[in-house]
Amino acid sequence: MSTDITTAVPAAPRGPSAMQRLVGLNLVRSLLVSLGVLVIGVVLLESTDAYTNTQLSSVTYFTIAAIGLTALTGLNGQISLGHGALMAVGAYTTALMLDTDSPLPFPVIALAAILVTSLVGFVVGIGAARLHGPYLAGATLAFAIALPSVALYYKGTFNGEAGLTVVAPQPPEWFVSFIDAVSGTFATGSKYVAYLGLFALVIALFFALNLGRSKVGRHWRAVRDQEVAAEIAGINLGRTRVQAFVISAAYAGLAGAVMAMVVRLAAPTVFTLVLSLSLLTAVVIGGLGSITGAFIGSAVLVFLPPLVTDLSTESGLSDTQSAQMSPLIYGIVLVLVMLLAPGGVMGTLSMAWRRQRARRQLTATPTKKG
């Protein structure tokens, strides 16, 4: 009686395939996620009307700034209330560079906005490197309040309180042909700006995903969680904090460049303290340290106010009363999140998933009888 060797000897466990190993690489995984966001963005822009396109444009620059603030606050533990002022630096740089007879391409202008804002962030970061918690928040708050006065002081360059009108770039021929081939519609200037914001968001997302999983991101988390242990391990605390602030400022500069083209204005009234607080609120609602949370918080920031205003108007309130309902509802949402879900949307979902997985593992483990 013979025995089949394939049934007698258990098969050795197979390792991951080449495709699984490739997808497991951080760089490839980040690229796939970024391409997925790009495809979703194109579908949304081509399936919605012009007004929603403008709202999606707003989501892009809010998300870019929120990702930078997430990196600073969620990964490195620094609290900033001055990112609205950093966005103003990027916006004014963009407005000045576009206000010429032959403006440079937007990628060059965006890179210049990033570099100028990073330089400002470097100066602020050096000053704030030794500050923590409320002291750091106070320092960045003072920066957010003081910076708009620069535009008022140098009125000849920045046009004072009225600000600079931003001339948005016109869509090139290849873009018009591409949109006509994809959706059969005409590519307006607003749609071109929306696509520029989408591409800027995808690039920012790609770098953020790699940053969080890199050695630099691990150093940031070490400084955030146990700065004494991190210092013993050889991590320079001051240099790490300045590095985090500069990279976060670069994100704010890119967000300001996109915002300048969407709003078509760079003025002190646009970049108030409310903008900085709104960014921090978006990060808190979405979940500290979560890039997905930055998307969710930014979407809430853009879509909730007009939704509340429309519902209030339909219920019989006057236009003034409806406009006042938006910040009220937004504040209520923030308070509810802080009380019921202090980890934000993504933090709460992640905790619920971990509890469910632990419950399944406990159920699957056989009980030992004594």
The other form holds:
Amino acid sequence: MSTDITTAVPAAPRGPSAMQRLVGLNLVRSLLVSLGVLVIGVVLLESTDAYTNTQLSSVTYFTIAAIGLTALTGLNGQISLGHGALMAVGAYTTALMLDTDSPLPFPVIALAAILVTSLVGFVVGIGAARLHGPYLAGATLAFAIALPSVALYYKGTFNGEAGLTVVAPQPPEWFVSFIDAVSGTFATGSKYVAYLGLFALVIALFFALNLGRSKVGRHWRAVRDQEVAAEIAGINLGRTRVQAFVISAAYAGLAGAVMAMVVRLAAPTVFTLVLSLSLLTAVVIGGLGSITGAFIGSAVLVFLPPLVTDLSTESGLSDTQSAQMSPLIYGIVLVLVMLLAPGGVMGTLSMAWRRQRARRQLTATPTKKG
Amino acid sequence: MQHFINVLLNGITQGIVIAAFALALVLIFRSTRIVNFAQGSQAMFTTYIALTLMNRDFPYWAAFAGALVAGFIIGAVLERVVIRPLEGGMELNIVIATLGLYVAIQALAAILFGSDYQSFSSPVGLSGFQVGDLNLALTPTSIFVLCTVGVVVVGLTLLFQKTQLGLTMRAAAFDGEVSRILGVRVSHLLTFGWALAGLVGSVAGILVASGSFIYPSYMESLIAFGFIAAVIGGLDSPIGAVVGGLILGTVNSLVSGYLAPGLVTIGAFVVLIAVLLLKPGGLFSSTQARRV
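Since the one above is the form predicted on its own, can you give the form predicted together with the partner chain too?
Entire complex below, previous chain first.
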């Protein structure tokens, strides 16, 4: 590319300035990306109405869970059909801890939810570490359908089928005045929840960005791609798999904590198998292994159904038929994405970009030589 | 004693339906290494077709046959249109595609047939037999279910053991590459395998519905239990599917009869994990789990 390599002074070949080098550091780069998401989130939340605010809060918890599943499936190659059940663990923990006269601050509750879910994830992960492909899918699917019945059996604590109503935390003084200063509106409880979700997402994102580039992340990929080589290189397969499952469960726990506050309910009907499957599809629609893909997939999951329902009501279908149109379209979209863009949105984009670059290099090469 | 016998009978009836459904999953898995999550939706859809035929005054057996034909065709079409183009890609992509089909077919059924509960008749009675003082939880319908699954199992065994077609299918499933070199039209066999699985699945769909109600999601619990039973059995063994189904049905019935009905899914989970911890490939798996 550069023509003056031979004449350059020793300090110069490095090229990037101190500023660019700082940005190049993983930690700093992740921090910048996360702050960027935070700013975009605040702008989105402040420029949209209450209904869209709630939808955006749904995007936050879906994305947190999808990032966790991306780490597990994309980086470590383990499939899970049971992450919805892990979200339930986080949500029930949150619901129980918020249901007191003076509940602890949300960060503490979120940490507790993460901790409890990680423990459950650890137990499931120990079993999962020995299984592959469809066997793992079977075990996690069984987990997804088994866990809600714990809530049904221990009626005293979890209130059975009706579930626990979540007492959403009230926005503190400083938050109300802050929002008033930013956009001149009164901060409602659901706006506060939306912000809690946003902060949880930003922190989760920051950790995930670092994880992917860290030694741990490289180990996970090694186990996914070359099991035998990884073990010869001294990586403990079982421990790596359990580790991936626990971290992914921690994400599901945090997502469950936020979800409990957004949905205001922790009940078996909320955490169905369909939720687990939706998470997996969000990860795949966006593009397996891509964090940006997790955002896109979650947004599709939240915004597509109401859009389709509205369109079909307008086109004169009955209410029940309109309600079913969105799962129909959703299912068809899934199949079409797999048929036409198997890498998901991000996979297809990066493929197109690479092809473009290859073509440019191909056309550039002859001129360089000539 | 009466309670125990009834719990056991109940378990066997339940288990045999699970087994029939697990068989459909195994038929596809052993030839293509794919778990078809849409199997339950396909079966639900064909049961609605049978119901529609019965409502148009077709006799029960004609409706039954209609459902089987529909199941056969749907299976073949899905394999050709959706699964075939995805083969050779990532395993997860096919899983996601069948999950998409599962959701889409269920929604389509709700749009076409409505989402209300509709009763589905049984060709035989529903009241239990009486032996001496014992009121058995065995009804003519459960005997009908047992016999039908028996016919299916014997039919499949004959197909795979005694016919040229079955032998070629086993060969293709065992080593597709070699079979292809030897001139076997493996791609046709795969389509036939999906069609056959669609047929067996629709038998399970009708058996679950008989003497009960159907609604678009009525197969949901059977999808989960059928999958678990197939995994317990080893996913590629038809005998394993039947044994897995019977084990699961019996455990479910014991748990619900002696502990609490709400704990059934936990019981299934415990059995599955116990089996997989002992044999990570399932009870009757032909392939050994690789250890390094």
